[in-house]
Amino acid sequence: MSDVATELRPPSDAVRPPRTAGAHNEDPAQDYRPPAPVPTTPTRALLRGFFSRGRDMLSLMPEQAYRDRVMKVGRTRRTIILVNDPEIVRRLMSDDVEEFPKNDLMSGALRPLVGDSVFVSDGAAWRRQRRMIDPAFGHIRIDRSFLAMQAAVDAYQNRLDDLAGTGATVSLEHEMSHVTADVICRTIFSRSLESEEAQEVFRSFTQFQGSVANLQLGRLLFGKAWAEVEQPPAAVDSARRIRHLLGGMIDRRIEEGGPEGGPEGGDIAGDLIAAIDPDDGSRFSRDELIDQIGVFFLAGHDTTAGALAWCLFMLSQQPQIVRRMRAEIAAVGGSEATIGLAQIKKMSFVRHVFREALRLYPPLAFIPRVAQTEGHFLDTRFPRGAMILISPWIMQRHRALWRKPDIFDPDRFAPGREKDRCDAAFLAFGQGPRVCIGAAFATIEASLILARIVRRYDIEALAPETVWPASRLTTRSVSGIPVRFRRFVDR
């Protein structure tokens, strides 16, 4: 059953229906929808899809995907089968990862940045570089890594209070993205982001975000398997950029002796140079040492930053639940106490702000894999080289597998509602081998980055009427989220 009756479509041609995005929620019992497609019927969304502002994959899903296990999409040049069961979902991300490798759309998108990276390989080139970067994942764990985070967001701090001071209209977007990146500048190359070369990363890596081309519809619709996916210029041209900068870094890394001449404990870039294959006893290259740390920062740093930045939209729409978040820190904390590890970890509210924000945007919204032969899935047949389509988006939003599935509710993640969720089908950070292994890292770090803004600022969405959602690399929004910070003052 859908949980809005009319359709909505992005601000330019349709006007949002109340109770939506777009007006402040004082009411607790009121259900609050964030931006997103209202599906609809196959022919309505292929047009919409067209003409939407988006035209991206999140318009063309109909309502039949948010209610079918297996489902064919559309009629395309090259078959298409979206998977919306769990247990077919786990198979293909757990038991048959040789038979269902990563898809050529996605590893087109990110191999002029990536190469052929731990993120975007298969088989045996996959399991050598898991093995010789397993050592530098020691450098995400919490215990190794929370004075990095506390020190970016310290920083962050002062920022935010020159903006709040201002008055200023920033993007929330680039917001996030700055204090992520900085978290992750410092945990892979102990450095802050406010070195030069740092923020030219920075700055390229969301050029490159904002013109890679990734799940497009023209060629979704009309591309023929394994075809070569040719990168607009703008992308090419950042990639280049983003490498050329990091192996500097490197060679500096390098030049100051590996790890030795590191920080005392060592850092991502120091593990990475460090590495060994056990097998051979080969060594990463320098371009290979480029692909990991170009991993490193891109998972590390945009995944969080987008559902920062839609979590912090909705809560701008949310008073009731920014007082809720307020109580939590205060009585774990204390409003002007320095928020430390043993604090976070009390924040249950705030970490399932969090995770309803992942679930209603989680950063990647589809994951295409590729049938290597032909085969079904229950009574759904498809030939070699179809695209095999496991998409959180839909999958976290079935309505089949949630309760009021288009609904902000942190509270569905609280224990004895079990009920109203599916574990199972809660994607955001993957699943299987290739599960993001910095999921801990990433919900520590976004819980600390929303108390401290939650604890000293208002947040108001300027235009939260336009804020509609696309599937670019990321999940962002088509045109921004404008908002200004002010300082809250506890009355």
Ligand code: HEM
Second form
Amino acid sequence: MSDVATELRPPSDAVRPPRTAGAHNEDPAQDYRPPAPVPTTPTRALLRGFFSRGRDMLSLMPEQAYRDRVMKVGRTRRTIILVNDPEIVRRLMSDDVEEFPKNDLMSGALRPLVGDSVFVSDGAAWRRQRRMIDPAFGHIRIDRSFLAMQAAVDAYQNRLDDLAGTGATVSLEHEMSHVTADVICRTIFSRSLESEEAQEVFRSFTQFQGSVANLQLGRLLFGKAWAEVEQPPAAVDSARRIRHLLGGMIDRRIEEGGPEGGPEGGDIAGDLIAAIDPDDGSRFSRDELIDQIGVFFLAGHDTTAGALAWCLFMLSQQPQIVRRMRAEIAAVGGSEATIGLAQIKKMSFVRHVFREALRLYPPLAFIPRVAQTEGHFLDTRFPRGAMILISPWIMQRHRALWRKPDIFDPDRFAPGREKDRCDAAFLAFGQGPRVCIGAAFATIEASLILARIVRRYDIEALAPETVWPASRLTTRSVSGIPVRFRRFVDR
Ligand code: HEM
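Previous: the form predicted alone; requested now: the form predicted together with ligand HEM:
All chains and molecules follow, beginning with the one already shown.
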């Protein structure tokens, strides 16, 4: 692949720990600390933000951010408050949601693509959308979606067998985006990613993610609100193309089967076309359908893909964890035959490994809100309009809340280890009424993909010392994760 040569270049100004402790670990007693920026002093953080434009928020966070309960971030014109206290976060995200709505930051970036969809709307508009969408993600629907997940992973295994046969170097993030996009395509439209139209949606999403303007401290330092920052033409163009393609797919579905139509058993597109608001009997308009389906495509594959890529990268460095996963998969009956939902539910170690990847590399590193009125958290005051930052990245590595917070230790989620973790500070899926609608879906999907990959392949990371996280639209690597897949041979 042509982009791999570029990916192999290390980031020019990475702030690295002295050494990645325990890399490629055969010794279970040795700690493994996967790559993460070393927190810095507040002054250095400010200088870094000033001199390196485009630098991401993670590398600008001072050590204090990982220790304080509430902290004012930098000296920005618009007050930014970082909140790390689980009790205050619960208030913000669960009890007082009306007082702390979604922030213009996120909405401004996503609006060209997803309009005023459930991810960005607030108040009555959000409540109506959520009422109509929730049933599509209920328990029964997960059982049905699992068939789509299996079909996507079966197809993906053919691709991986070919890659393993040739020994080609590939981008792990791109690979995971491919399989998760196929899952979401089959779940929403009952069609595989192989169709020309779906391929084009996938390509346009990749372009959108690559070009959309991001949360950069430089912008905040100069006092510009996100919504004032114009999105680059490439992002606007790809958003327009995606909306056009999704609109065509929705039209065809309605023509084929009417609002109740669609394949037997239905899919998410069918559910949304047929959804009726129980309060006023209204349906989604065509534009609203494009908004919602756009969000499911974006939120439903990019997040899971990022988390899976980080998880598999860490596993490539931790063969003894891989051995334990293989033992569990074999023990619950996952032989060469298809792994079913019942078996996935029994794979607690596989789930703990994925949860630990979500803790260390939450796809949404920051969840912004805006204060509707002035107020204070502990003794830190903020004016009306202040940006309130909740950071799964920081809370999930907070020094006071987790034992050995920077160390990869999936067993911390095992029963009996409650003292070593803080469940109230696990925010990878958010919490309260705006909690991720796809959390159960993503956990099952990721467990299936992990189990199927780990059981059949070894992964060799080609330049692990160059792998470095940054907060973009989701948490991604700065210069890629080049890997090779090889068929695993059990000796
Ligand atoms: C590992 C995978 C995923 C992660 C880490 C994740 C994370 C999140 C987080 C943190 C939020 C809350 C944002 C906020 O409060 O501002 C959220 C909301 C949301 N997610 Fe996910 N997500 C994942 C997968 C999915 C999937 C698979 C879907 C759908 C197919 C999905 C659809 C949504 C939607 C629609 C919302 C908005 C909910 C609302 O505001 O009512 N997500 N997600």
